[in-house]
Partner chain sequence: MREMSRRNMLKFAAVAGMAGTAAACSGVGGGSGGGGGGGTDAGGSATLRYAWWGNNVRQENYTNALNAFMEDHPEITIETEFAEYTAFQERMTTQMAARNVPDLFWVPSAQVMTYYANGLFHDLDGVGTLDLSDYSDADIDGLRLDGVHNTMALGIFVPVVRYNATMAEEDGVTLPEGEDWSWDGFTEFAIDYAANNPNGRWAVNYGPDHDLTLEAWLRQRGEQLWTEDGQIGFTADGIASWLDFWENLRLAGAAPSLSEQDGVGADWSLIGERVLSYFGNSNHIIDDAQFFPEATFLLRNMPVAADATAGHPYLYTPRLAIYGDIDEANLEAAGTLLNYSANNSDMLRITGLTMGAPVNPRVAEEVTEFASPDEQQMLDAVSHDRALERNPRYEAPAGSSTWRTILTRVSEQVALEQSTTVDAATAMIAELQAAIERAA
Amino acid sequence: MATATTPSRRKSRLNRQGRAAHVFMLPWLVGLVGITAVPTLASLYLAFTDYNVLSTPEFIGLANFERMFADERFWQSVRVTLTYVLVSVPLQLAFALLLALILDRGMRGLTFYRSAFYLPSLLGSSVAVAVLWRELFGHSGLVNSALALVGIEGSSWLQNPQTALGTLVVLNVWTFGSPMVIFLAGLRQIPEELYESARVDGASVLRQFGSITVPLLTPIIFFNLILQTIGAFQAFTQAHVVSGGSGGPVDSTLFYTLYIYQQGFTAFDMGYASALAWVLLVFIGVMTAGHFLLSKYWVFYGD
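Present the coordinates for that one chain in the form predicted alone.
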């Protein structure tokens, strides 16, 4: 009798655990459906409509996508965003790797430095830091005050179309903490025996870095590259705060996401804004897929 009831009790217990798991997952599922899936599908529909929020969406087919080809500000936002990504992401990863190499030498207070360097990644996309950046690079900001001490007359960095984007690049490089921590974890996994063997063979520090560190760290480099590239394409807060939402001066900081915001919430052209958003989504997806296809030529795994 006991033998017959044991499987039944076990099944009942598993059912209760399954129900409990579904209850705990319910808030996440509600958020996934209500905050992510439904708005995403709604924006896909709106991308093919003329919709100004106040009226009923009117289906116009591919007109929103055709409109992009003649939209000069669209192409300007593409140029600005691509420049920002192609310049800031490599600089950020290089700086993060350099600091990770320094911290990997076993210096005292490693936990403190690791936490201190990670802090900018938590604050870099906040409004407060963007406001601080605006004050630092303003005409009478701290940067110009420091230059004045050595007899250099600074300019209004944020009002100059030639330097405005550069300040945002510096801000993105400053948020090196997250990739640095990941690089540091990867460096700790490289066997010390490999470096000892290389030193016995007379390999220099640079040769060890190029022949041991970089190849074994390529999976980490690839991971950071994907994350930081996607994040750079989605950058919005910095440009919005620094330029006051205009993308100025002369659209020199008009990020693609900022242009989507302007079309959707300033011009109330939600149909066109949705089409712009889907172009960005598809481009990021294709770009990420391309990274994965090319990774087989330069990313080295354990096998």
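For comparison with the form predicted alone, would you give the structure of this protein in the form predicted in complex with its partner chain?
The text that comes after this line covers the one chain and nothing more.
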């Protein structure tokens, strides 16, 4: 029955699956309509209004979008965010994948290493990070103390606009434990039989890696790439915590979402903030669609 081929039976199977699918998706559909859709559509509408959070939104057409072109801080936040995404995502994923591969194969102290690498991610973006980062990158922090040993006198890395963003990249790479865990989970899912039969066939370790591990891991690599990229575009808390919400010094860590937040919550300009948010959404959307198109050429699915 499952392999039915006649059109009518096939259609009924589709219907049955369609009904079942909607039952499976019921919680999500309810949440979509009740919790996600309304605020999303509201923010879309607000993007075309002048809305100060307190009074009634006033429709102003495309004025918010026009304003962005002349808004220097908007462009600054775009520059900061793109730099951050392009540098921190590849670095973080490279670390995560490399260490996942090293840790995937049994070795002594495996549990310890895995936990140790994961620990920084557990700290998340707690307020304590601000204190930690100052201890590392501040004027008399660890980095400068180390530099002093070799006779270099450094100044605060956090207060220098040339290096402040770099410290946030380090913060992101430091938390490579999260994608690493996803890689590890993906590696665990590769059937051991495949390796066994490959060994029976005399395939070298390198060969096994190239023809089993990498292809079967591509959905997870793809997943991590998409999610870390989206996550980096939306990076907020790190900069908020480390710069105290200002994006300073001199806007050098003004992430795009931090700018949205400043406009919406500090300057009471929720209309402009919504317009900014939708520009980001469209940008990430186009980029993700591009990733999906490209994925046909390199991502391998078991189905």
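As the structure is a computational prediction, the values presented were derived from the model and not from experiment. Each form is matched to the other, and the largest set of C-alpha atoms that superpose within 1.5 Å is called the rigid core. Numbering follows the first chain given and starts at 1.
After superposing the rigid core, the C-alpha of L225 moves by less than 2 Å between these two forms. Once both forms are fitted on their rigid core, the CA atom of V87 lies less than 2 Å apart between these two forms. After superposition on the rigid core, displacement of the C-alpha of G166 between these two forms stays below 2 Å. Its Cα shifted by 8.9 Å between these two forms, L194 is reported here after superposition on the rigid core.
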